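As a starting point, one isolated chain is supplied in structure tokens, in the form predicted alone.
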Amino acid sequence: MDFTFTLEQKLLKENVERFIANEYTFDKRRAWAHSELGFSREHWTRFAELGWLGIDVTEEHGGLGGSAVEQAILMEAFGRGLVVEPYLTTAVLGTALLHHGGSIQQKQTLLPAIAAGESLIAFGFAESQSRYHLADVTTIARKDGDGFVLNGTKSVVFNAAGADTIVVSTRTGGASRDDHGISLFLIERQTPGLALREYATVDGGRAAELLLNDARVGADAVLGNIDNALPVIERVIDAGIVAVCAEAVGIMAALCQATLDYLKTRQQFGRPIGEFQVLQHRMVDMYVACELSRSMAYMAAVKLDDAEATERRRAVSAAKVQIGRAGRFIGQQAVQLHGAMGMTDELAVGHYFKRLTMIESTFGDADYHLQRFANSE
């Protein structure tokens, strides 16, 4: 398969890498992560102006009509900068939810707002007991007159506090873990009966527990078909996996470069420690793991829109397994080769490793996806 970028993709790669190098320093990123919002609204507006928020939005809805490959290029560069803006939740998951499940009216209303940076989306699909099982849903949506009443709790809803709209998976029929009987609803952030318990995540991001207590929504809040939302959720989560895999590649590349630079400058016994063969071998292993991960991530991006669901799932799971294992290996090597400095909060290395650790457990860890890959044969 030819992974050569087109001219437009090369220009996108150059532009976003230039932006990250010039405007997304580690100190600025730390300040934004600790701000009240958790990210920079100014940068979010810039993302919209540059067209990045509309990469996966069709041209008729104000976007660029791009593909998962363009999103992967963007996410890889975002990984290098440890970008804290909620691109994953809004421009990847939110856009995919609307593409695969939204009505014509919902698409016309929300997709242009996403592309323009005017609307932020969060996706509540996980619950405390569900782990990685997408069909394990106990949050209930009960029909009530012309609308629905929602009760339950969704866990680890990324960037929920800053979102204007939250999409939640609920059970409208069947028993817990049944594939049938799951429905999606759009809930406005200020809806009565909706409460959030926000907290910081280990990687510098934000998440929240979402509490629904008789939250009432209208019939127009249904996203997709009642009782049959699981296929949509699976496709959306696969899109999220491809995005975080590409982000992880950017992080691993940054760790490799930072470690190589350190080995070239750190002196021991009168010469740079990078001249010691055993450390050179470790750098080579890190580089090989990173390049293999890049190939797997872009293969998954190419396969994301495959009409054959089995092929899509296998490619996505294979990439997640490789990313999980390579991320842990490269992160550990980077910390160790930096010596005691690798453990300090002031150095970016530890923060990169924390983000890799979070990516490993997001949307299913390596063990889960290895089993999913095996079951898809």
Given for the second form:
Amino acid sequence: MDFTFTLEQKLLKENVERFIANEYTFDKRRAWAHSELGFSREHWTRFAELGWLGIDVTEEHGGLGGSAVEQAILMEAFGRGLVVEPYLTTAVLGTALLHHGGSIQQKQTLLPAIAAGESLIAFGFAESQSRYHLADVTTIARKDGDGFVLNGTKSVVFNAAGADTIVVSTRTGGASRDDHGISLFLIERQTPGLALREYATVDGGRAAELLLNDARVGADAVLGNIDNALPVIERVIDAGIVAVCAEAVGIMAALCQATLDYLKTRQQFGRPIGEFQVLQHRMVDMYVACELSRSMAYMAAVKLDDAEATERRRAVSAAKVQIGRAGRFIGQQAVQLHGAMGMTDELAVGHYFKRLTMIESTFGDADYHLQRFANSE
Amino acid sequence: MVTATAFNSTLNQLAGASLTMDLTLSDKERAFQAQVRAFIAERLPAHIKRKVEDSLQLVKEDYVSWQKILYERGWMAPNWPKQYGGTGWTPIERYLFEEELALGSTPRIIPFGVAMVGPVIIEFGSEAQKQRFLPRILSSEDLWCQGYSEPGAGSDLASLTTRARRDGEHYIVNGAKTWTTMAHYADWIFCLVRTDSAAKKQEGISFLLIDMHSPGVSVRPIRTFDGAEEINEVYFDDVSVPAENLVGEENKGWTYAKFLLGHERTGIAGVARSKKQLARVKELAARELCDGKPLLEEQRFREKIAAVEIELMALEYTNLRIVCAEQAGETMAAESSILKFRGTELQQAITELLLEVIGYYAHPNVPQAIAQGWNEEPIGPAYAASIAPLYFNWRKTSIYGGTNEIQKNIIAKMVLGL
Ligand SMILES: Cc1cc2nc3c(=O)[nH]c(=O)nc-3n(C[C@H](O)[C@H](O)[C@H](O)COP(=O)(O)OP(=O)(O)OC[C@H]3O[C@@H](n4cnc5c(N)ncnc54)[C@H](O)[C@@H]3O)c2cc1C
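Now that you have shown the form predicted alone, what about the form predicted in complex with the partner chain?
The complete assembly is shown below, putting the previous chain first.
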């Protein structure tokens, strides 16, 4: 057993941490989040040049051919920086969709474009009635001549408006919550019949409600097997979970650090508040919750690629439960221990807390994954 | 419900006492309750009720117009002695009144006038101050804010440094207050100021009433991370305050401030408002689907709601015991600290449930949707927009009014003698 990083991984970690520390200041991040696009194009180009967008792209397609561990290293640093660039949706979910569902042709067109920073992907997998159940799909794809006609709505599709291609889960057969009968389609952003209602999200990101109204796509838009896409979707969402778990660990570590610094510097009753034992113990609980989460995030990252499906599922859900709970505790306590300062919009603390809270529900909350874990023996 | 004689014991004397318990309301109490309920149903404006039910943003006019309705009925200050405009109700009647206010979805009464500075003026103020300020508090002609906290003086309030120097018939005030709720609405601020820097920390503090419209007072809003603008910084730059606005004696302000703490026992836990919110959790969970069924039918989620409901019940009956003990004329120790920390913990737990209910629809950030006059198509279910802001905003409740850590310190010291 070995929990150490390889030399390349250490280098990657240093690079991304340096980038976040030197260039991704909280004030700049706020400006990018509020800009029209919602993130910085320049960064995106840099990410491509540094190879970060191609971690999950094989070398033959112009990527680095890395693993979930490298992605986790990046995401952890991105958490610390509260990065608003659409890395998760394009370079984690997008690449995973292509790897696990894409045809040779689809991979050849899209993966090099993703790695080069030229193509942004979004994934619509949730609907208003579905909650976290990936098989609860009512958007319909009806066969029509050579192609398909899509109708329905997808909820809270992260980074959809900026995407060039949107992947959606649809029903091509079966009843509304059947595992069988689910298919994935690649839809070009400009497809007639595809309408988006974009909005900002609580954590500084962007999302959209996606409306499909007789949107017509060709046969080449099918991603993976018709009717049998659920295992692909599950595998892709698991990759997303591993990524957001790592991101959450970065955020938790940043909150622990900020809170610890505050306990040492904030004076009340003639001493640093860190001298009050109740706060010391609270701080210890936060620190330990963060470290337990880190262990789970690494574990899940390794098992994502290496383990068979049941073990992978259990590992990923276990990590999501741990991180959901720890994230809530650490977020709330970081605010509490900062007193009224913690409530301000000016401090990063509240913004970290908001992102952690959104991660809690992204791809399923602790209750959902507790059940998935319990039921996947 | 409990009658006046039911629990004739304070919390810490309870063990071993023989009690005749009666959990029902007397006929008189029930009639009172019905009267209050009917009044609220009849007089609360529908648009205000809707805002409260849906946790939308209230504006100054919403608070003031409801307070004026209560004022006209003579119900604005149940906590005041009758001669100053109080109602002469028993503690239990006051509890029932607050419960009805909550269950009827009325806006919270702004506490700074009627619950805070009013009782201090009544207890320690001059006759002239009583005549000048109390009627205008009752009628909501004057809105007040609380100028205690400073950047360097939060939990350790006694280390405050805003200075008031006596200059003939005036005090000249310099310094800054912070986190001041509703300072942007207020006509007056009651401040703790330092009048003697040589004395021990607590002994050089005075309680001063300052007109917010005085030259030299400026207010700067502070945005909280949930997006709300309810707190402010208040600066005093050579503000001249007539000496007649000093409450009680110079350098005795700390005693008056402490009188205020621990004064509130009927509404501080917010039990009834929490019950109302818990009902909302159930209502929304019945509308959200999970695996094709209402979320409310999920055993796991039902039990989570039940767990909070039971904790709330425990707090409710504790609150009732305290109110009954008060009614029986017993002296209190740190009861309000118990009610405050436990009450806010449960309020926060309920906002967590609300957040869980709406799933992915916690993500959209649509501040317009919770502000006045928005009537576009909602994103997701209409009830979702206010919930994440509420969850984040409600973290404040374990910080303001003395943090929950400080409340526990008080209980440890005053009740347990640690
Ligand atoms: C939304 C909001 C509205 C407010 N409105 C008003 C208002 O209208 N008027 C007003 O005067 N003030 C107001 N306040 C200020 C509030 O009273 C203070 O925030 C509070 O007293 C805590 O002070 P602080 O923020 O400086 O935190 P600090 O005192 O710096 O505390 C930081 C942390 O240390 C802990 N701590 C401090 N001392 C101890 C100790 N001895 N033992 C254990 N733990 C300790 C605290 O519990 C907290 O977790 C408001 C605050 C908020 C958030």
